[in-house]
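As a starting point, one isolated chain is supplied in structure tokens, in the form predicted alone.
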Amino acid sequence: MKIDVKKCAALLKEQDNILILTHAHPDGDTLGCGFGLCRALLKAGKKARVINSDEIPSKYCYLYGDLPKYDFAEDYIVAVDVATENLLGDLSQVYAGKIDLCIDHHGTNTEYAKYLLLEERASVCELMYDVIRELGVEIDARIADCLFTGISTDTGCFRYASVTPATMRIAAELMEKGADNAYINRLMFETKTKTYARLERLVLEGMEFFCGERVAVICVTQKMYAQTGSNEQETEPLAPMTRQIEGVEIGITLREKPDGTCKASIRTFESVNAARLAKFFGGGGHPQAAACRFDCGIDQAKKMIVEKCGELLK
């Protein structure tokens, strides 16, 4: 059932012992949303705590080290920035088919949970101010920094088509609020580690190109991460780089994983929904920005993907 800001908040209110799940492979929005929400439960005076079925790059520490570790049954079970259960990882397994409540931005979710809050709003973040206000919570620093880090990361720094001027004043309300906004956006952008920057540069030596060079392909395998030192959680900055290639319409990042299957990060410019060819191998995301997973090898899902981009591209 969909509901709004207010009957969301609502819900939340009723509610203790509340177990809040992210994406895997997760990013800044939906970790930005899990603590921002973790953060103003627990000031609410109920029990809460986030899960993820990956590990958290150590980047984003700061949205959660010092937090209480609680233990307890949850009662209540969230989802944010999930479009699909499969989208869960590892923990769609346990959870699938339980979560009361979801709140999303994606135009392509699935309605699975109970609830839904869906508004196709820049970042999740900049949803949750909202859902966090409703709830009566005054919104501290480590509020702030949370949601401010999803509301950067998904909009590329502030620079894509999805930023409104709802977005840019939520953006300065938060900074208003304490969010460390340099610290935050230097981080996210602009500090790369040594293992990282080994692997985009083998990345990015073994580019291809097709369907008339407007299709961008890199591939991300066990044995670069083997010889970089690096890790699937340090992957993130790579799928925006496909896009920024002159003449791609269609950017692909393929990271394999540790089973030899493979997800797929699509980057598109107007000219192709990202989330239309992402639904085609069961995943989704919005029209510029959308992911799937690929239950083969890289060569078997980059063969696959790159012929339905060149149906896409007539």
Second form
There are 2 protein chains.
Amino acid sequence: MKIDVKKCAALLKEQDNILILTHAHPDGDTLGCGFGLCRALLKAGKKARVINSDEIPSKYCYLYGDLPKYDFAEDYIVAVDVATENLLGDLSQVYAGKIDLCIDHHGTNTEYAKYLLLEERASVCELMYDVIRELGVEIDARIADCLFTGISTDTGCFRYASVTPATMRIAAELMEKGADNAYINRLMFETKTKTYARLERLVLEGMEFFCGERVAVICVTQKMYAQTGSNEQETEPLAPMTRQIEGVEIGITLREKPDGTCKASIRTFESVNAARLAKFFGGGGHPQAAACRFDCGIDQAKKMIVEKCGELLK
Amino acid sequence: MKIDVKKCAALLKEQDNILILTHAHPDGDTLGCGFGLCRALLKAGKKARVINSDEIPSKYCYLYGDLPKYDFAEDYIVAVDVATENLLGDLSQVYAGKIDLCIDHHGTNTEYAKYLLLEERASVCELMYDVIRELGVEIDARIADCLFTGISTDTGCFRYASVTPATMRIAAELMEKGADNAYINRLMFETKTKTYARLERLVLEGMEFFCGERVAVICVTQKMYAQTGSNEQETEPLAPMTRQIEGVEIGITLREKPDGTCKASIRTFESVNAARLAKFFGGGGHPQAAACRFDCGIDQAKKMIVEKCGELLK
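Given the form predicted alone above, what does the protein look like in the form predicted together with another copy of the chain?
Full complex below, order starting with the chain above.
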């Protein structure tokens, strides 16, 4: 059942012992709104904790490092920034079909939760700002850091077409509440490990163009991780680079998993719907940023997705 | 004489036939506030035009492409985003000592103009927003595009420590007035020519580290331009990349000029004052972004600047 911010806050006020689920391969938005909501609920006198199926990259530790480890039997389950239950990763085996409330911004949300607060804002953190205010919790510097992180990371630091005046004003409010914008943006956008820098160069060197140079594809293989000392956790900044070459309308990043299968991240501009392309292969996402998985290796996946690109660009 | 926004607007209201000077090797901020002011003055019924010593990179053509070519004898000369007269390039031979008004945000401004409006805002465009409002001119979509361009480019798209809540709110206002943030940010930050992409890879491959890896240096030579088909106009995005490697506190970009001498762009974080380092070599700028010129070749310049870095980091 679709609900609004007011109803969402009212539901949360009624509950205690709240478990917050974030999506697998976590990013700044799912973690930022997860821990932002968790902190707000703790401030409101409730028990709450955030879980994820994967290891959380260490650069996000400022979001949660100081939080107490609460152990409690959950009475209420909330998923944030999770468009479909299978994006929960291993957690879906335990929680699929049991989610009470979902707060999301993906137009492709499958409405799997009992209640769904869905607004196609630039990030879920932008929406969470409204929820927390409606909860009546005063936003402090730690909550502000969490929400700013999601707003900034999901918009490529206020770069993408999804940014609205409201996005900018909420970011301004969060900075006034104490969000350390300089620290967060430096950490998220201006800090590369040497191993990642090596991987980036190696991957970009291998960029291939298809469909009259309107499609760019990069591949990240297990061998490349071994060669550079890098790992999958570091690869988040690669996907946006695929659509940066002049004339490219679809940018695809294929990442090989340890089992030889692969995942594709798709980035497009207005001319192509990335979520539609991802959907052909069972994935989903946003109009300009989407993802899907393949049961085959990189070479075959590349062939299949490039073929589909050719059809879409016709 | 230092003046405030009110006095600056009052001075401009009294004048007509206004020539606006922008700095050599122009960037989004000097061009954005130059053409933004020019458009506002034209709207106020005055004659105005913008000039630059160098060719303006074609990606900025949306700032001025529709403006009429005004030819008039100038009665009033305004410099925008120009910290010292020698930054005017060849224009300084004609206009040095004759500048009536300077609008700037560099703490290192040498107060060469008769009147100086100086506020250390994140960009001059942010300050120009206040000036244009004080002029009583309604900001339209074209002016908004100009001002948004400078705010966005001078902050690395709202990324740097110089961004304040006011920066974000003014950007929100400009978006509401019609600034095409998605187009501008895509063009400025998400569009690489293939020639530039090749140059970037070549340059980053040669990155060297000094002073216990706290200093990173990249060199851009004339030979590299020839090898990749790129040119100096495209090199603006390189400088910020030098400080992105974990642990690096000073990033230096050395660009060889056709005559064999070179220029250095310096980027730092809070621990080192970039303007102070540039000043040793006769340059200037901001605490975290500065520049200077060398009369020698790249190798000698590198030796000299790295030595000075070593002293500063002690």
